Amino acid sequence: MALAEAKRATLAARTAGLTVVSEGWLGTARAAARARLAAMGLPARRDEYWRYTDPTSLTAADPSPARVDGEEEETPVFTAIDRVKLVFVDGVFDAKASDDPRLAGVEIERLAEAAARPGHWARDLFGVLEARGQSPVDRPLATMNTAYATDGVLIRATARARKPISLIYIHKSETSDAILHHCIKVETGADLTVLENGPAAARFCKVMEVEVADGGSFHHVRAQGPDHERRAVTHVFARLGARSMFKSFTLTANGRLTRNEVVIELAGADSMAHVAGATMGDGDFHHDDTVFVTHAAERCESRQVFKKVLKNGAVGVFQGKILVKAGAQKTDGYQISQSLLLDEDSQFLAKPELEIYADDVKCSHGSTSGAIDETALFYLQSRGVPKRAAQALLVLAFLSEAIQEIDDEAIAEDIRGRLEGWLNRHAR
């Protein structure tokens, strides 16, 4: 009882200054979210799925100041990709810095503008997947986002998009507190790629709801960084129709605290969902990947591939679950979480789970931690490779399985270049 009261008190302080929208279908969805949130309160360290990550800085009334210190010697990620750029500065859409959305060949609108249209397609998506994702585990920060998000985009693809859509998050104010909510609908047979990059704000809370209809394909690649003092919690909720595909890859380098939650429901037969991440952490760095994949239909495939490289006391967390419901026969579920610890001070905390109610399935999970293979390091050095270069090669080889989840080779090569640059800057 005392804990519940404390969580509600934290909620009251956190939301005291946030904007409440009451008009139209958006107001209705937000009111429902506020009611759900009031029953939950905000997360506390004693909650099962927050035992490895302290949510205090995410739930505090005010964000901790975060110095804006981008890595200027490196060009922004995805610059070589032909894309349609949509720019947000401290959580506010910047139309002047953005491209014409029509260049992508899909429907793109701002959340606030669509709220005035009673029959808008997003009415059946906004907050819906987030609400479904609350069972069996509460995700109150996602519900808070649905209730109070100040901006975001609505994207609907009815065919193959002409270009990837690039969401760029710029951090300018040391005390910015951004809450963004995106809704994405990929119609039958359509194909869409969404890129994300940038630190966004001193504190960032983001939700992305993605519905992929029968035969649709959704590709998602994001790079989180480079500001080190930022704090962020992100959520991706996805529901897949029959024969559809969902792929998401995240590169994280720097950041005081980052928690990425992904909740996927394979609702149609023969669908496929792959979620992967490559993380590089140095020093005062805490990174948490929490993933929940539900197989609710026959012959579906899921992969979770997460690799973390940690040094100088950095902390990595992985909580991943595969739930196979009764009747979801011929399921193929794969989960791997691994860390490469470059010193004795860093930590990797893992909680892999399988819950299976069907009898004709193939599911596996594994989690390992270790240091650089000294034999391989010696072999490379014996062939004339300098020690630092040899270490970088072994780290990149360790991360390669996660990067292979990116289908677009140009994007994958860009990610490899970012990782190599980070290794060079953080070499021992």
Second form
Amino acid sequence: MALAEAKRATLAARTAGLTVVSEGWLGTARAAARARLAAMGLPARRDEYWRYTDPTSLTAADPSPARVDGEEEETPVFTAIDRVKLVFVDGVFDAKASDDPRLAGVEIERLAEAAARPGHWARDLFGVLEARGQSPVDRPLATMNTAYATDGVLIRATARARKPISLIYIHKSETSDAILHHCIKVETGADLTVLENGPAAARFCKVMEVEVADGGSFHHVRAQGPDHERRAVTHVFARLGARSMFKSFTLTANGRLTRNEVVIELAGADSMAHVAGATMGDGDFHHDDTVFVTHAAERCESRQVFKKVLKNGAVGVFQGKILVKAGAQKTDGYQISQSLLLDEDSQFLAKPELEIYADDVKCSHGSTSGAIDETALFYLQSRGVPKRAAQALLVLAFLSEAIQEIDDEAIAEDIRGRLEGWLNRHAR
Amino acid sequence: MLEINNLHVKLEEEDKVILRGVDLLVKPGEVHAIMGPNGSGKSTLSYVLSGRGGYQVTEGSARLDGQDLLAMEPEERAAAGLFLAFQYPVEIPGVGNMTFLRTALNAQRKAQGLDDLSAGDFLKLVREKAKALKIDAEMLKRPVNVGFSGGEKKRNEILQMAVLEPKMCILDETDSGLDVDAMKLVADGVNALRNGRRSFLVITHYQRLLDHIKPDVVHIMAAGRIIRSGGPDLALEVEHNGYADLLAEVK
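Requested next: the structure of the form predicted in complex with the partner chain (the form predicted on its own having been shown above).
To see the whole picture, the full complex is given below, headed by that same chain.
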């Protein structure tokens, strides 16, 4: 079917001036992505998958300017963690500000450097999981990312990494427009933790493809923010081998627009995938978690835990799906999405879905929206806790089920610290 | 200590009057009991004194050591030394019992101009108080009241009271839902806090709690008023004859 004229025009305007790489295996992958993108076009509000989130600012030719708020606004995260820092400024890798990548005990390369090497391992990953993730729903912004990413890292762990790898995204220019594409391969029995934080750019489009081989473990914790005016669309595409483990947690506080898509394929038996998110929005804030988990093998376990605290007209969206393919017997799937609405102006839009083609599975989902528990608030106050502090404690309690998905206690403590800082500034 | 004068209270959102002129004077170190049939306004009195929303005071006053309770936020009343042991202690999933206790204690200390208690000192204090109430470490680790039995919840209330050391304690039907052993344990906990200065207002349906917590004064409440006050014998009289005689007398 020919693309509507409007869609074709949007795509042409958005991609005009973006870098085209044509050399080597990367060039081949990118050409294929450009062809796929030309057939799909960019998302528009009328597309079902974008019904609750307006993609206009993500598909516009130029980014809307975003003020740089600076880290001092937020409680720092991960600073006390012994990590290997890789710094990107407005989407460009900054070697000087980064640590020596060799310290992590894993292979780390820049995307551009790897492109020149024939037979590189990333050839089987770059754009591959993204392309697999296009069915049954189109994700054109991810395809655009594969076609035009300006930078990114390739990380391969063959054993337990010595330190977590910390990707830090600094935002300096008010009109920056960054497209980053990372590929991560966790080999058999290896174990890797990746941390991400920072606003990255005025407009940020990111794809992370993660392949976890049999028996591998991957931990991902990110803190999005702090710049309030930034807009971001991110994608994680993961494929899991047998007995492997994938855990991803995202904290979002601030940000005018955030769409986080996570697409997971449990391809090997006995694997496990947990995705969680804690979100706090005040005022002009729109946050969308779109998750698609496919059970394609037996005895796999998946969990989706998403919690949003919204006030002053903030909007939260959750589109979460569990697809259990025929033959994926003994699947254990769980999904919960909840919002705490601190006033009557805020909105939570949830679309939980289950699609099951196997007959011996356990799947549950739930979605709730509610106000703060006045009885609990009074109980705390009656013990001497001031109202503001009592409210903050109850908000943290509400978010705790999501934060519990972080295995590392020191990292979880950092996340709680940032939440508390935010609550102190935004308490009514 | 606690001085209530001609207190009239109605529901905020309905034209329903609940208290119709309550007068009460509790002196330092005294234990007063309030008994009365269902719907007489006993629990409302405890909520109004502690500052729960949903009620409107239309007349009268309530003072704690001369301070106007009704003008204060619930947390200020707590910092001033008032404590309500809830009839139905609230479950708070996601908040650990220890975090709850520590936040409460340090908030009150802050209001009183004191420094936070160190983690070590706090732990020592709670362990010591918990031991006397037979509250085990596992219970302290769990979220506030979540999965607690009825007896555990009530013991947890008394533990909070023991840690926060208020000067005026209100116990709202602390005996409800307790078996004899649990009631004895709770009563022992309360008695251990009696020191000649701390005062208690014990709200109950039944005389049996008063066998364990001996009151100085017993009040009978009906239709939003205290209709009779007397010594401990009054409780026995109620136990024997029920409220009917007393109510008839007043009418």
